[in-house]
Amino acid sequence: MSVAELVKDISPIRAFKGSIQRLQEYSIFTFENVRSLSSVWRYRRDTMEQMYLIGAQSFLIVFLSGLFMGIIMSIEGGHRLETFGAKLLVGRTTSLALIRELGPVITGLMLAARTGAKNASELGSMQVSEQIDALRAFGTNPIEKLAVPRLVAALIMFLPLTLVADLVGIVGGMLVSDLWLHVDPSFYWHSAVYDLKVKDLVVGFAKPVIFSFFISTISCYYGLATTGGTVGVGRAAVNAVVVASVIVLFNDFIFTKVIWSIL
């Protein structure tokens, strides 16, 4: 056998135990971020301000994202609908795709994008300039100041965005099934919310606070472990966004499947 295709060999085996590593690493990263969470407390003024990064800064891409899906899913669902004559169902759908699917996962991908790449960012910046260094050189655990406000805030925030989301998609439906499809407002809106169930809200509103925390831990991880200099830290955000938004769908699917088989 040549050297070749001996490392060719080898070189899938590095790259699974790579990932178990990897796998390790950030399992022991999460155990630490849950167990610091009483030092919250003590920098609450890095969670607000994290709070307003993560939850004002990211409102209006939150809003329109929010917005269009339900003016689509109300466009889509009106012409489908309208064909078997039963088009006043516009605004259950709308409201149930919205809620249950669509406004939490567009939301945890959005939020995964800017967030995960912020909190990569800047973690992995102050990486490999030693700044992480100089916090445990005078006795600063870096989760505790920089991991956790940030998982805290996502924690608190993302539900939040979530419910804009919702609420923007629906109404923002319901002006469209009244201008287009000429559907009463008053219709719509009977048929959006009272249709609701309670499994729809939990399963809707649940989401978000478990895409917030896979989100925020993934991407300080990504951020905390960055090597390789400037080219490092554009390496981890990628890495971060990309897998913190896999993650997300893994999540959706796994929720909507058994969660609401569950409940």
The other form holds:
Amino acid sequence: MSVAELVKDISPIRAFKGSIQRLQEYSIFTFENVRSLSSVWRYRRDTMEQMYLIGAQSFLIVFLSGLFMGIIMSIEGGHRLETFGAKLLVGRTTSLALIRELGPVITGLMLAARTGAKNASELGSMQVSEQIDALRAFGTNPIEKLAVPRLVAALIMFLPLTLVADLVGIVGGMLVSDLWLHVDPSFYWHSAVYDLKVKDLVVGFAKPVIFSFFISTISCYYGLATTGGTVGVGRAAVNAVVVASVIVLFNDFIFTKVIWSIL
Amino acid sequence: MIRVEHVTVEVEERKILDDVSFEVRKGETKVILGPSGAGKSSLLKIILGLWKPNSGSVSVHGVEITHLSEREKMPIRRRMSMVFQGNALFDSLTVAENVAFFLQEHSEMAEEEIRKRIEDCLEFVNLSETQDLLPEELSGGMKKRVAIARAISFNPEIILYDEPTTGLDPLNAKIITGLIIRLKKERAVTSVVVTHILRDAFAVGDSLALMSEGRVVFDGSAEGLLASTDPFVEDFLSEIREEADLLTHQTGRG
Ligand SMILES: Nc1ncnc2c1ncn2[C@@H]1O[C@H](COP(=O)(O)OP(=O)(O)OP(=O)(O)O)[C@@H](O)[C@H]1O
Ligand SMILES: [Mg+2]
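Mind pulling up the form predicted in complex with its partner chain next to the form predicted on its own we just looked at?
All chains and molecules follow, beginning with the one already shown.
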């Protein structure tokens, strides 16, 4: 037995080769998505439907996570600041943290779970039940019909959802600051909103767009690449959510780092 | 009409199809028999151009399709349709939307015309009442008939059926084979019917091919199949030999 044959069966190496192959496939898939973007007009009804689904299904969960983030940030930050006699700054720290980091990341993670699992399991079950083959047999490109509408819907919807999280968080922070820290709401609001710089807004609003791109393409890729029956659908959904979540965090890090160094 | 030459398909160094060649003439119904895992579904997917063979060629209507891009296959696909093994109905769409799918995607037909066509197709399979139901609300036999209605919605010249009667009771199976025969007679459809049920094979087939482990081990008439002395053919037939004999007497074949 040659070395090459021996090495072939060592599982970490096989797994590594597998990941490289997946990455390559994913890149091609993503490229195809971008190249087919113009088909969104043709499938505008599917796109609208996806937009509605993302909005309707994710609003509550995004609303609640934003609210709790704002409340927690205000309580934590407020008490910390109070020891320096600077609790009046609580509005500013809360809104900065929310708009730059927590709003996009928490919304991103929630949507990675919500939309990611939905896309991967929907497309996955279509794959294993041969519906994807049927689409192709009827001359319909599954990327144009299924992936692009989901991508565009995510690109459009993630920003407003993040804004909801940001806003609800800031308002939630205002309420607890008034209640427990006795910071005047109008003062809180003023420091939360007027101290924001354009840079903060650019960072905070660009992130959801980037996240949505990755969440959508990753989950659609895993869905369409599903093999192995119903078990495979479960696996695709889990993989999509895990990978999309990690990518959201990784992108956040890259983004923060790069933006700090150029802006 | 359909010509498959020396097609070999390998997945992970395993040969799923091994040097398969055969031909289906215009208006003919070709039955492909074979045990589970013989590669029958894979063969249909090759003919439809969903998979690319590792080697060999497939031509449909005289056009070699193995090297065409998805877009270039479109003219061929407009003339060819498939009834999938698991039906593959779009489960988020109603029966009517399923049947209308191809026309809405690719034709310039007006809504009214499409609606008329849906009604005709569903009437052909005797399911006029189910238009607004979802696939999950149908029985197995009904799903199969919807799949056939969807397959004929754009009047294809070729229809590939993947195990159209498997898992159905004899009555429903008979309805389906009846539809296949009617399509051939009334619309001159060229068909490839994959099955492992000998009774249905003899009922619909003009000629039969028997596959085993990715190879075609027999290709010819029903009489030839029954008379074959090939060990695998005999083996495959032995369990159903009695039934087959019975059928040959009834139909006067052989
Ligand atoms: N997508 C795939 N990837 C890898 N192997 C596959 C794939 N599809 C089918 N196979 C393998 O190819 C072989 C032939 O499968 P195929 O589905 O064509 O058989 P079949 O004759 O249609 O069987 P059945 O009567 O059970 O439907 C099987 O051994 C199967 O494991
Ligand atoms: Mg099969």
